[in-house]
Amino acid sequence: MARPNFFEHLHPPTIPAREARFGYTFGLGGMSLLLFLSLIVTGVPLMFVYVPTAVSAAESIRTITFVAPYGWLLRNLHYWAAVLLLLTASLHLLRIVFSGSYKKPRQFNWLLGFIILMLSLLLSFSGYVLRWDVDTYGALTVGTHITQQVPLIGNWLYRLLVGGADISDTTLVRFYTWHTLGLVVPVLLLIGWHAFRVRRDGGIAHREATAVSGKPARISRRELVQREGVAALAILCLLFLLSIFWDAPLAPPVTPFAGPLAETSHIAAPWFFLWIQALLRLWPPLWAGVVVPLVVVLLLALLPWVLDRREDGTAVWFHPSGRWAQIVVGAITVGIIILTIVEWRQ
């Protein structure tokens, strides 16, 4: 028998056969993990090109678009890459929540696991930033304003994320070093954290393996390996379909420091924070800037703690012990969803 390569010895010797099916996971964790190196990937050169400062952003953006040979493949596929980790990461916490994947021992990593979704988040926004044109000027300007209806500590937070009292070259220095280091090290630290922890907590959330039919109760990791590197085909030929047919989206420039809003008229937040847009459109900044996304967030990191402690219904589909975990997560994903596309249709 060979010997195992470097992507078998990354799994355990055997993996029970009914969770490694793909109707099982649907693959989400792997495409999540792949999505995230193919934006290292293409990130990187990107860096050689963009240059962080009012002046030249929006710029240099134009410049990787227009002039740089291919640079529009790899900006589109930077962008697509972006889209695609918060949608099979978002995915793949549903997943877990629905199959009963987050009860004991694998609180914590549900725990990790939400964590990289937010910094994946906060990652997204900042490359958002990034493009500095009328669009993300006016996102930024009240998204940061949003900051300040934290009681005690607002102001603090807005000089922090802006670099002063208003929003200056400082601000883009400070979204790109954020960008390109200060979210992603930590991305990537925990990534090895959460992959460590499935190893330590016993591998993938299983029931007892039993063989079905003749079929077998387990199956190797070469197996599983191999149906990874299918779906990572796969993800990775919807990438570049995405990034030849689809363009990234590019503003007109917005000239530097005009003021905040002064450059456009219609405030145009990234497509996931579109449902707290429209919460602003309802409810003041405290509560449809703050509390509420406060309240969704510790609900969603504190889920196996506080809405669902019992053991029992591991990895099976919406077993009755989880029923008010799944009603909880299914109405935040629902009432998100139907906001997102209220406000993309104003």
The other form holds:
Amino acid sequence: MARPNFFEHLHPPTIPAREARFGYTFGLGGMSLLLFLSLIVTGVPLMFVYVPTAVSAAESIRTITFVAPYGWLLRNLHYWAAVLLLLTASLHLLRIVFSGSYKKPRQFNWLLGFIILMLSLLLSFSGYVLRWDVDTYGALTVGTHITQQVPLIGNWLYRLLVGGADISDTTLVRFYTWHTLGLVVPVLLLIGWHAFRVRRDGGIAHREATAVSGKPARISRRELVQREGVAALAILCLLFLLSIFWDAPLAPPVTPFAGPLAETSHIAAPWFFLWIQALLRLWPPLWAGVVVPLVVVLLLALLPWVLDRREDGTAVWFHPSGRWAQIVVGAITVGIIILTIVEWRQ
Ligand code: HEM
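What would the structure be for the form predicted together with protoporphyrin IX containing FE, rather than the form predicted on its own?
So here's everything in the complex, that chain up top.
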């Protein structure tokens, strides 16, 4: 028998067939991992051309897009990998909720996964700021001022993010360092820990490994790696198609230090924060920008402890024991989607 290759070594010799069914996990965790790695592979070459100073940042993005050989493709791949990562990781979260896979002993891995998703959102926001154009400058101004609303530590948080009293070169250097190092390294380590915990917790949640309609109860890791290869190819094809046909956004550059919002005719939050921008039209910043997002984050982070502590119904789609968790997560998802669409159409 052939010796296992590198990818096969990452898996146990055999796994229950039900765990490996694409129709159960949809390969969303693996796709998220691949997209995160794609972000590193496409991000490092971008660092050779991008200049993190207020006067040159927007110009260097134009150099990447219009002058550097295949720079446009690299930038588009980086942009679309970031979009797809947030989508696949969020869908992965929904799969975990609606199949009850967050239950004992996987509560801790739920928390790890959720922290990875939150850090991925911050990674995307910090990347958005690096464009340093009128859209991103406006979002940065609003976003950093929202932090001032946080009771007690607001001003400290603002100065920590911005690097002084006002947005300046220091702000850009800070966001650049968070984006290329300060967030990437922790996310990489956390993904490794998350994957380790999947095995430690007994593999992907499953009821029992009995043979279904004559199919084997367990499959070999070779077969699993082949299936993962097909899912990887599919997501890479989608990534390339999006990148070839749809360009990453580019708005006019902002004149550095023109004063908060002086140059920006409108505020354009990145797509994943449009729902907060919609709330900001309805409620004061403390509620729309701090209280509501914080409640959503805490409810989701603590879901296995607050909304459903029972063990039964693990790995069963829409099991009644997880009703509250399903209703709350379903309502949050629908709310975010509706607010995003409403704000998009403004
Ligand atoms: C970049 C982000 C993420 C990556 C790369 C990732 C990766 C993975 C992988 C490869 C698996 C194995 C099963 C599968 O593919 O579905 C998995 C399982 C799991 N993930 Fe994630 N994940 C991420 C985000 C999340 C998030 C946001 C959550 C929830 C808040 C989460 C919670 C879990 C849990 C509880 C399991 C075990 C589920 C089971 O046994 O069926 N993960 N993750």
